[in-house]
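The form predicted on its own is given below as one chain in structure tokens.
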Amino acid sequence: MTSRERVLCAFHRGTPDRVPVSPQHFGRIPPDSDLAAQLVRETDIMLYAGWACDCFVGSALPRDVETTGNMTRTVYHTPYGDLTRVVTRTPVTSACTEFPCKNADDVLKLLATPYEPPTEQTVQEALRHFFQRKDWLGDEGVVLFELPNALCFPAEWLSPQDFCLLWADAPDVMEEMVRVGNERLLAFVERVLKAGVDMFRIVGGEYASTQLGPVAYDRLVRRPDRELVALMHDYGAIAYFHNHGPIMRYLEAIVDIGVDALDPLEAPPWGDCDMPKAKSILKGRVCIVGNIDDMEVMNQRSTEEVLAIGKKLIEEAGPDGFVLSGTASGTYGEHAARNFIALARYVRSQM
């Protein structure tokens, strides 16, 4: 098999000729480097591209970008009031320091906002990107194509404060504003179904797990996701699930959403997974990616003990509808890009 048939047979719940070792994305190693062209060549390595083109707000929502020292100030336009963005950068990272949105009213402010869907410029600038970068890598791994879901939409507009806030005030507000983030989601994503795109990486189910619990899970994340699920799958596509945090208590939901792949079902002390259960669940229903994590034990532990979870992971996790892979951190470094190689070189051996 080649990579991507290797990889695309565990999504569907099958047994490949080996279990995938599958890196996501090359953290923090140089894309043209030569240690980054030996995982493309020795792993099945999953990248990401694409993105979802601002299919919230569209692009009809008037702003004012201004940018002074670090800081980046955007204010939108509405026809009700101001709303203001304000990203802060580091010489390691940035990060939205003020959110647009502060409680219920500004939300349906947004809302009541004229919208008009992302141009056809700005759609086939991401489908461009996911193509290139789909045959630049050809049979050695997979491309998804990032995608958030609408729960992405209250999670990006405010604070994580104001997000917990408006879920326990005006929960009414949460539910429509989702609602509508996933009618302008599902617009989006059938016009990149409709130009070929076949695997998407849905983002966000996190938000809710992690800090609104079971009842808004299944309101903001089952109910609207089994729509954009459904939607993949009419056009023959894979619909692959990433969730941080802990997942046990979630995993019949993510089951009924319908989606092919789950990542990355944290161990204990990230998260609660307890493998052998989590594949007595998802076994013939969800393909499970995952969870050796890439900074703790990736980028720290010794070949040897990377080695020997890998193989625990196997047993418990494999053969079929598994694929050994991090926790999708996106910073992992060379350490840990010579266990994956390790880790892919074991598995060819036990052939």
Second form
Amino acid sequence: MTSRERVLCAFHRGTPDRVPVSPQHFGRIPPDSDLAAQLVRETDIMLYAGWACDCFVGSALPRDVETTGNMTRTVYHTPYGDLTRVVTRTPVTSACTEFPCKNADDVLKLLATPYEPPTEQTVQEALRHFFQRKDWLGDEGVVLFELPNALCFPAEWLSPQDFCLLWADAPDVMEEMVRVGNERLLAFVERVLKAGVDMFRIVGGEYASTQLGPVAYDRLVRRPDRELVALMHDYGAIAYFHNHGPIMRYLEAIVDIGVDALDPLEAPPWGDCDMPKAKSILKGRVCIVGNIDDMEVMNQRSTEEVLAIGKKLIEEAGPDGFVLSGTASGTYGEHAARNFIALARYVRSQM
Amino acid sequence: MQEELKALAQAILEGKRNEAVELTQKLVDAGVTPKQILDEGLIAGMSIAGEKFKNGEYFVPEILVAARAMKASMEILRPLLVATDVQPIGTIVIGTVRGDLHDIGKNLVAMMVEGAGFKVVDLGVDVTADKFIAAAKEHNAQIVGMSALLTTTMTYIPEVIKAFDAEGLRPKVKLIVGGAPVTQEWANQIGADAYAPDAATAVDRCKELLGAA
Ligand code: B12
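Alt. form predicted together with the partner chain, vs. the form predicted on its own above:
Once more the chain from above appears, this time first in line as the rest of the complex follows.
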């Protein structure tokens, strides 16, 4: 099997010729380095590409962007008043330090603003990015189109605290925001499906699972994401779901959404994944992708230790419907890359 | 008034701000001491909320609205507590360590500890050892809490501990640590005074640190 066939077989819950070993993207490895080339050659890498083209607010919302020092301020002009976002950079990282919507009223302003879908030009750019990467990778792995779910609309437009308070104080407004977000998202996804995008990585479930709890997960994730996944399946595309944090109590909901694959199912201390139990719930229904911690284990432990953990995982989660991978931190480094290569060599030696 | 105190605890637990304010006023008017209203109404309610969070029954929104109801009631009680010379049970300085921006968990700990009667000085995220030390001195804190969510930032916690040692602030100031990757074993290893896996347990540990449990 080629790497692509191997991963696809696992995504379809089948048993490939060997368990795929798939680093998620290049982490901190420069994509044009020898090590990146070796990862592509030796592992069954998964790359991300594309973006959702601001489909939640669309192209009609006028905005001004200004960068001063380490701050970027974006002012969105709605007919009902301005909404401001500030992103601040520090030497180590960057983050949104002011979110445009502060309360339910701001959300309603945003939702009442006339909407136009993303322009053809922006969508074409995202598509070009996806297809170029897919052509470049060929059979050496898979490329997933990165997609927020509808819950990302409130989660990206309100601070974590105001997001939680919106759910507590005005759940109907939160549901409306997610409903409208999903409508716009579905229209966008249909456009890229028609253009031939065949695999999506859906993110956002964790905003409900780590912050809001199971009732919110049911209403704000399970219900809208089911529609999204059904649309992808109508076009024969793969729906891959990303959800950080404790996951065991959400597995049945995720099965119900109908996704093909799920990452990263973190083990303690970051999550609560009990792999044999998770496998018994997901077997034949959802492919497991994970779950060796990128930063703590892959990037710091010896290759012997990582191999021992990998072997145990293959026993617990494989050989069907399983992709041996990290925890999607986006930060794995050189040591982790070498450990991924060692894992790939190990599974190859077992064929 | 026992019934009203119970009702106040329940209003806090359910995050009913207006009801909590009304009941607090009613209890004050009836001559119940502010200390008793604080302990048996507000703190009692927050404490059950913390337990529910720990058991996975409550999530972040429920804790936020409970803390908000408590704050509103405190507006009424604070001047009375000051007048009757009731002090906070202790002062804690808390922050997420340098390089780390995760603050959802740290904020919950701050709210729960405040809800238990502590004065809380929240330094926010990306906090350096110098800032922790300056704030501990300025506010005469008995406890400093450090949060880290990343493998790469938790290693800064032992540096802060060393800095507190070097300043001669320990054992007077007690250091409590937490965040998803932090464990009791690691906390022992680096010489922290306490660790808690969640916000409700953090309250218990802080009280123990004061010898007030
Ligand atoms: C939300 C989140 C974010 C948000 C944070 C928003 C915010 N304002 O906090 C954003 C998107 C900004 C983010 C960014 C990043 N994140 Co992040 N994030 C998470 C996530 C999904 C949830 C964390 C959370 O809020 N949990 C809910 C709260 C309630 O739980 P908690 O924080 O554990 O707190 C409880 C206890 O730990 C304890 N506690 C907490 N603090 C304290 C303090 C004291 C004194 C005490 C006693 C107790 C205590 O009590 C709390 C309440 O009970 C986790 C996933 C996970 N599995 O944890 C990843 C996770 C922590 N993030 C991770 C990573 C890698 C990152 C990034 C590097 C990603 C990237 N490539 O950029 C950046 C780093 C940014 C930075 N410099 O900090 C990794 C860390 C892996 C590792 N081994 O270190 C995780 C585990 C995800 C993963 N597997 O990849 N993240």
